[in-house]
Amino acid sequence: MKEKLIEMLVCPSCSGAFIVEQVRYEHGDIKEGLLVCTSCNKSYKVLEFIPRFVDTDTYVDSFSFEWNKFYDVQMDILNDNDESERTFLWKTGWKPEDMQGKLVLDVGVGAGRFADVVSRWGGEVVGIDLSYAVHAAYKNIGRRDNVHIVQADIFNLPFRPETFDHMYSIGVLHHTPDTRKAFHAVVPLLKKGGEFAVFLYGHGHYHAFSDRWRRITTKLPITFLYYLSSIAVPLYYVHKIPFIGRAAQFLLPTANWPDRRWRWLDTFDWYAPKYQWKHTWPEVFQWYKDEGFGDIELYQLEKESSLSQVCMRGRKM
């Protein structure tokens, strides 16, 4: 953890500041430590450079297991192309220039896909993760100056209002309890004038099978889910084969990227959440007007997609 976190935190419980005791650094960071709050001295720990709010990663353990077990797959820094960058272009609308110098909130970091971008365009990116999966962001990316990783449950966040000038959730409401009230919990740190851009799955017809399919899926133990995800390797070929290969799509949707380990991962990250939930963009466009947003955007999608998605984005009023 840097030091210059410690100021935009506070304590989830009470919200007051944060004195650090029992120090132990690393390479100028603090990998060990003790956030005592000052007003009702509760405590946090630093473990391995970062911040823990949460003693559990409780409905989310099937992203632990699969952004430490894929951990590099999405890395754009890692595979020597730029797909999570013109994925994050097409899903907020944002450009280079509207993350230089500011601090962005990614809610819901993962292994760092988009905090990588965020953090290469120029902005200061505080991620956050209710799961295990802030040990791969910060394998990835955690040593950077202007990235910060924080294990912290959405609906209890440690940073004061107006913290953040800008917000994204790609991917990740949807797979809380309550995405409206996941929506809702983080809005009162975004700054006046600030926008917050999300990804959220929509309705579409191959759900009709996959929601059967996770009925199952998600009551298996998550190594045997893993290795069954794997289907989704040679599926890529029959999926090709005219009239065949599309109704074995509709009948068993996988993933279809051309990277193996693609599909195999964006497969198991279907099927493995406990949670999924999908919405319309008018439902989600009336959530940032009642949270007091204008400009509200809706992206459409550069190319098809076996999923109906919302992407939208609003400047807070």
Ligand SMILES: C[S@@+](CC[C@H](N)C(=O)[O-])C[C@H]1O[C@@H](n2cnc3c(N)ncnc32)[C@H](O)[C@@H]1O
Contents of the next structure:
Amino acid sequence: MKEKLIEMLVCPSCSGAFIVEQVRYEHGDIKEGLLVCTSCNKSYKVLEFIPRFVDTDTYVDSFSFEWNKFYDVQMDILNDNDESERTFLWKTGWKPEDMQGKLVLDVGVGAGRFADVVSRWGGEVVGIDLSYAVHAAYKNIGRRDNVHIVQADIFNLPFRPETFDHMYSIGVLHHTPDTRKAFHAVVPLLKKGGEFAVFLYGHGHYHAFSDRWRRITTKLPITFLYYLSSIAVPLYYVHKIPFIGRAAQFLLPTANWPDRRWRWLDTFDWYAPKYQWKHTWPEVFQWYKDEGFGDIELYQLEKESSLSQVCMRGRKM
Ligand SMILES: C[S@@+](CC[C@H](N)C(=O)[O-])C[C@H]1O[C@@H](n2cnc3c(N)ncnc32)[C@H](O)[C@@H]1O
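Next block: the form predicted in complex with this ligand, after the form predicted alone:
Entire complex below, previous chain first.
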């Protein structure tokens, strides 16, 4: 944790400022310490360079497992490609110049694939996550000067209102108990004039079958499901067979990325999370309006993806 993060943080219980005690530094960062609220005296640990505002990963344990197992798979810098950068471009509509010099909140940072992009584009990014994905994110990008990683819950974040210039949440809010409430919980943290981009699941063609499978898979032991999800690796070749492939994809949808670890990860990511809500773009558009946003734009992919995904961005008025 960088010292400059302390000024951005406030006590999630009473919004008091923090002082840090019992500090142990390593390579200039706070490796361990205690954030003590100067107002209510509550304290929160800094462990392994990460301030912790939650005690457990509760319902997101599958993400703790997933992002530490597959910490490197979607990181452009570790794979010498620009897959995540291109994805960030089309999911948010932002370009590098939009992030330059801005303070940006990544709501649900995972292993840090998009925070990596924002930081390389010259933004200062704070990535929060409820799960132990924060360990993977810290390992991947946490030592950069313009990156901060915090373990915290969307519903109780330790920041002052109107702290951030921009915010984004990619594939996260629908994995909380209530997507709409999660959306509502983060809006106050955005400055007026700032933009908020979200990516949410929509109602896709394949979901009828995968939703049925999920009734079983979400109850399986995580390690078992991890090995089971590797079925996506050979199924990729089955999906290429005319007619049979299409039928197989309908009956048992699995990820189809050319990279074998990526399709294993994405298949696990689909079948493991406890919550996985789906939304429509008019519904999400209304949320933006109700929260006082303007300049609302819908970013859509062509073909079937426009149904299975909602990418939207708005400006807080
Ligand atoms: C599918 S992952 C997406 C991660 C990242 N945005 C990405 O696209 O690679 C969803 C993330 O949301 C996080 N998450 C779910 N509920 C959360 C909550 N209440 N507070 C903070 N993070 C949460 C999970 O721990 C998980 O890392």
